[in-house]
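Just the one chain here, the form predicted alone, laid out as structure tokens.
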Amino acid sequence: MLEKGKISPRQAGELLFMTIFATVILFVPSIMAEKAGHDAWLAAFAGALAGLPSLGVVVWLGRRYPGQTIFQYCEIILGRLFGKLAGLAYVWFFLHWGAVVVREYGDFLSAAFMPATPLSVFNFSLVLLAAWAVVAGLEAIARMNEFIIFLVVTSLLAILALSVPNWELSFLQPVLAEGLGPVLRGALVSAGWHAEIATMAVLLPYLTRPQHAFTSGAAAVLASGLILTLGVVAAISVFGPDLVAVFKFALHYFVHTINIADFLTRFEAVVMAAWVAGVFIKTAVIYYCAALGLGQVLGLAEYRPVVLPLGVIMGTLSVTLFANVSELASFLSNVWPAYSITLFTLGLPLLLLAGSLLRGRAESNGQKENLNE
């Protein structure tokens, strides 16, 4: 095994938390009233129950093949060469949605808070920082994800808490004017960014209790969603839902609102600060799949030579990919929840299942002409 390290069921679902909303609250809400208008909080929290199916799927197979991640049994299900293959697939994946995370990072500090600062210094920093991380294993990354999840969960919980004598429910009527197909066109964003359980698959052989992994995934991804849920709830009631479709990160805006009495105002750095150490959390657990998948692949004895290169090509790529911050909004809105989806979240674990499915019935029809010889 690369990896010896082990985290309880607890600690896992608190990492697949925070891969799957470190993000999605910066960047979502906006998509999702482009997309739902006023019913965005509807297609919200749909998105998140549409990845239930895929987690069940992903924690089967890690249950089905004990001890082994998804980039070890690939080559059980579909041979060496196609198992392989399937296997650098997910390390590109998780290579591709590090880089699209940590230049979502750059571009936020960039546009709101530090604009004369080069992208690169930014998003180089986010994966030295990370590097380090995933260099320390996975235990590691746990542990500071328990303390780092209460400042992020706790702070946003209170600044929508803080943010409620500004709503205007009016704006979330009528429920389902136009019918379902908004919702879900929304709620298919919303399911294309819960790709990120795609994590579990990579961490289920190191939990000390494996049996608990679904009720632990599980509870992570409604937590996540419906988090996400009240965010948008509480955009859509302070800007309205033309508004939230307008503003790339809704959230940033949407702290400038609050003030109470003049004297509790000016939240943004506390939101930049629990949503840094997020994203940092986000990074390194995608990070430390991209290096312990690629290090499986190639049979190596060790992950950590390969962390390096990996986070050269991370970076350099988070740079290079999109032109501005509006092209990689229209990305994440109309390219990125299919190309998830399709490959990644069932396409691939879809494939995988119905492998596996095949090669039990045929060993079993083996086992059975045996014992009649």
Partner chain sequence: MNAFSAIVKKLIKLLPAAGNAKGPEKPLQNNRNSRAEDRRPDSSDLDRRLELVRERLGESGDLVTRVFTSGNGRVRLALLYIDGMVDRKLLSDNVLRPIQDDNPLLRHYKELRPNNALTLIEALVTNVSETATAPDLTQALRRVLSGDTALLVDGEERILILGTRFWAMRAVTEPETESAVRGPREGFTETLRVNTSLLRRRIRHEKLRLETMRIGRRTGTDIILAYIADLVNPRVLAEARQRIAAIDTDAILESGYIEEFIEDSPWSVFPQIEHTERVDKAAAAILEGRLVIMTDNTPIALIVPTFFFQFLQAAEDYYERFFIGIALRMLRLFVMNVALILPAAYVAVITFHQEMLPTPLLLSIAAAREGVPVPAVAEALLMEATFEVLREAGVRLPKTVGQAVSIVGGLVVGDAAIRAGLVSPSMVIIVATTAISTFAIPAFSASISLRLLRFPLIFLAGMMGLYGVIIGLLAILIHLASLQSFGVPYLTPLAHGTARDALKTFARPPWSLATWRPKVLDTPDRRRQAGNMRYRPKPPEERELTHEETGDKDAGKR
Given for the second form:
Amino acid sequence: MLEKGKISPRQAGELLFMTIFATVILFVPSIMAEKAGHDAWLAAFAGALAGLPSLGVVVWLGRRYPGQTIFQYCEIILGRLFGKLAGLAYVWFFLHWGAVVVREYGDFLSAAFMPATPLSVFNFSLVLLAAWAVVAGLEAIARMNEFIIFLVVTSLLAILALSVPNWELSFLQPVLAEGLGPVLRGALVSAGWHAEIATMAVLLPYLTRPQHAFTSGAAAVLASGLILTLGVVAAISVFGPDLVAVFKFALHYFVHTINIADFLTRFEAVVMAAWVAGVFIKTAVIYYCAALGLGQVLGLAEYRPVVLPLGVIMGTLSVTLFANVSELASFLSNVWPAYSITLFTLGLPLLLLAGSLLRGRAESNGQKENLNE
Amino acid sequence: MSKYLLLFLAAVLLLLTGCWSRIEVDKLAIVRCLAIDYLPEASEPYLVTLSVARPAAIPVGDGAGGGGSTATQVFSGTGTSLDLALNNAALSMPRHAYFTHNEVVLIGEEAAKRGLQATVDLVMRFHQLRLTNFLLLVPGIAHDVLLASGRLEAALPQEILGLLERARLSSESDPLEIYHILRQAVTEGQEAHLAVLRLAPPPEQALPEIAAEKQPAGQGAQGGGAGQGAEVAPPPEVLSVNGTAVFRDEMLAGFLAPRETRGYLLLAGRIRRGVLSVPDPLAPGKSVSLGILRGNSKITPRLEAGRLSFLVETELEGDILSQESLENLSTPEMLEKLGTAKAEALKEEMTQTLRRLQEMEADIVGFGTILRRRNPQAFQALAGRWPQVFRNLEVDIQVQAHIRRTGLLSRTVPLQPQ
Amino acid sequence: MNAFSAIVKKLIKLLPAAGNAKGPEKPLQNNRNSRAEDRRPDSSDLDRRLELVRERLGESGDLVTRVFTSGNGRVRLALLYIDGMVDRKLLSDNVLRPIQDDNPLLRHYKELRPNNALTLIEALVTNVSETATAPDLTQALRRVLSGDTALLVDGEERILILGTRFWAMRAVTEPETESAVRGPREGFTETLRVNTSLLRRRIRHEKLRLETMRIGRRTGTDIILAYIADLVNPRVLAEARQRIAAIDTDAILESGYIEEFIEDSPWSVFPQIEHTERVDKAAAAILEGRLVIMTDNTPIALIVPTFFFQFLQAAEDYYERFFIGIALRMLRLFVMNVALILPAAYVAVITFHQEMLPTPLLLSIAAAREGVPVPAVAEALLMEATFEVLREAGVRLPKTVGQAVSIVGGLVVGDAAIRAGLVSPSMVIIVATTAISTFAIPAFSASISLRLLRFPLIFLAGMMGLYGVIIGLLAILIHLASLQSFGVPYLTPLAHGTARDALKTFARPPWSLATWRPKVLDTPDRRRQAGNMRYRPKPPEERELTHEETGDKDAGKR
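The structure above corresponds to the form predicted alone; please provide the structure of the form predicted together with the partner chain.
Following is the full complex, with the preceding chain placed first.
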């Protein structure tokens, strides 16, 4: 076992919540407002529900191969060669995903807070910090997250509550005026993010009670979907859908507008702090999955030696992957959902599921034949 | 082992990290007010003026500080584009221009005529400017406003903010934060409007009779203070926030007077405090002052046989502020009568405003938006020519005003025993 | 293990006497095996043994050997003790007198001989409440060095040990480092026996165990593991025993030595073991299912396992009304954050994120900083360092001089620095607030760690603003999350354990609701008390009516 620690299903749920939520709240409202207009909030929730099938598939697989991560059982299902290849593909996915997250992080910080500071400073400091957390192990990350999740969720809910005086709910009307089309387009974006719940495929064997994996994962998806919906409702009712669609970081501007008695105001930096902590957890989880996966695919006794090399790759990728902000934005809204869903968060798990079923039938047939003999 | 390597890397990264975004607070020029003008004749037509706080003028501790005269200082720059002008203005300062504490953006009349697009883009793109800035229109040159001095507040921006705060309660002006204006402007079927900040002679000197009467006496009084008095100084102009600038397709289309602004607020259902006077129903020739406390409007689109019309139902609450006659106005019947009179008067204001807006083809109330929300198909059919539709829109205004209170008197105090 | 010690014994026997000096290979604190010369044929010879004693202890002025005879000169005896550590009166009245020849009782048993002397004398000295027999000289000497008296009988190998310990000790006084307005005034003292008695007095339960160990090769310090047998988590107990037993060092002069030897991560700035001087606090910890480690010669006892947030709790929280307890804990939580973050956040805000300040505040800070020659980071580091110097100077100096330091340092230098424009008044406010905040944390060991971490945070703030502060805080969090104290995560209950535990940590519950012991401690017996014991007034019909209610006017006269 590369990981000796165990986390409780609640901790796993919280980790996954953060893994989904940290970037969702910053980037997704704008993208969805762009695609679904004033119905973006419907799209947000519908998309979150779309995370459930993805979760179902990986939990089913995890139950079928107890104590094994997706990197391990895909070798059983697909055979040694293809299994290793699929495992490596997953490692790449986590690496790529991590790099994208780190890039989003750096872009936001340098655009909104410290324009004079180079992107790579933000990116590499985050990767380094995450590397330390990954070395500290899954248990430590889970523990940190219990603290950070409290910070992130309470600060977010507080912001939403404080913004209520600025709300203009009529911006949400008319509901479904343009039909279901835009809503579905928006939902795909939300779904692309919420399908990231498939990360459960890596964490599941380390749960103290793996039978609760689905419940905790579903709770994470629904909580994220719910808060996102609330966030989208708030953003649209403060700015109107047309304005939200042009914002790069709706949350940032959203915080700008809060002013309670000239006293509770100007706390973007506090929100930034909570958000940095959230993205740190997200990066740490993804990074951890990549490192653990590589360790398992390569059959190492310890995943810690691969942490730093992976970090260097992730950090470098995060800087070089996109030439500018617009590339990142178009990647996030057009490529990412389809790419992650069809290939990794739903596609490959479904393939594994099918393979496992076929193999299972073959094996049970084989057993029957054995009996017959 | 990797732990130490990590620590080492972290240390190296830290040392490599410069202090890119670091600016000491005493190296900042804290911009509090920003004015944008367009001078059509100039070679560099854009003029940006910044009103910057002077911390040195603020006394610290035992009053050892305060070694300056003015709390703000004005810097300006010109350029062929807005950003160039802003840049030039910033370059003329000995410190880093810092805009996060900017609270008011003024836009001159000429610049507004050329459209809000450039201003809005600048404000939104620039991370230091906040969306909670007030955007105000200045008739004439905005730069001149920043040269005025505060009457109660030491710093001019503070004075402007105070005026805005008051204006919010007066119903004669509708100062809005940039994001409010933006969300109104980008919404389909609605136009933007800005509050107007003007520099004008004080009301007592605006009246020609008073000015004429005061001039010689004032000269005599000034003789000691202002020296020779050979040249008569023009009366100091004062700032006031009232009236509304109406935009159509981001261009300045016209102005609403203070009273018309109240009509707009009534139509939009955002009326705040206000005062109006109606004729006394019992004593002809005398008037009663009524206050508006709060109000609400409901706008409903009606589509009957392909004819679009709107129904505006306004409900108001208020009280009696004063009366000139000796009659007892505090009976339920009289209150109802007064309410009707008030409703009539305000309906007139609203109709007047609507007529002005229709002339300008600027739907700042958002009838189009309301139609779009209630009946998307109907709006879609009209969307392309909404301004024209709005111009000829039939709007039925129904006002209901309730007089709830009569102040601390049950009826007036008769100074002549009857 | 037994086989191993047997081999060691054999090896030792083979070695010449000089070999005994080569101690380091064998753990001394467990040294139940005896020295080679003890086993020699003449090991019952009195003179030979006294010579040995002199050889081993040297010419120490406080070593007293009193040789005398008894039983009509048939038996030669020697008393061996350290002067100053024994009760001399007890010795002369109750030991020497009974064995004197003219003692009628002794004369009654005329047959006092070398072979029965030991048992006979042990029976005679009934006034000495504690006696024992040591099989050989080494063990006897160990008891002698602890203050007991050894009685050697010529021709008898075993040695009688008389419990005569008595020395000057500090009285039980109020704990100085942890004072409380309400609560017991007794603190631990330097004498282990007194401390155990203080503990016993509070927990009169048969399951209270005071397990004694002796560590320190040269100091031979007594360590007591105090716990309640059916409350403590056996895993933690075994772990503690094993860690303490593994200590192999010359000296244990203070419990701090032990703390560092047994804590999980010695390379952490955070204290992972709580210590206390308060008897009630130690007793409470034991009753919660924790383990208290008491060390001889120090009033400071250790409590394991420890969670970080324990450092924010004071014993008094549980004695005052619970609302006050809750408020105080919230306050301390806040204050802890202030002590850690405030100066760094201030530096970050005024050099990077001026947008966070309300405009009037920014303007007055800007006005205050006009003309200050150093950047804000340097100003903060300088001021914080100055404060640390002042504090340190105040702590080490006699109290009377300490006041002068604070006057000169705080008032004169501070005021002059502001007037001269070297530092800004706002920075002085920040540093002073931080300083006061650090003092409001009940545990000195925790507050000093936070104080230390403040400096790198200020540095980070100066480099990268709030972002740097957050990075620093996250790094601290990673560290905290990876720490454990005896197998329990250090951040418990915040990052581990139940919501109920978390609530109890941050808001002390009213006693009537404190039914359960903390779950994370995993005690065999979780229940602390009967559930829901709150007093409820009886319904009126059950209640005895008062005089007013019955209208019995004569009631008072009767």
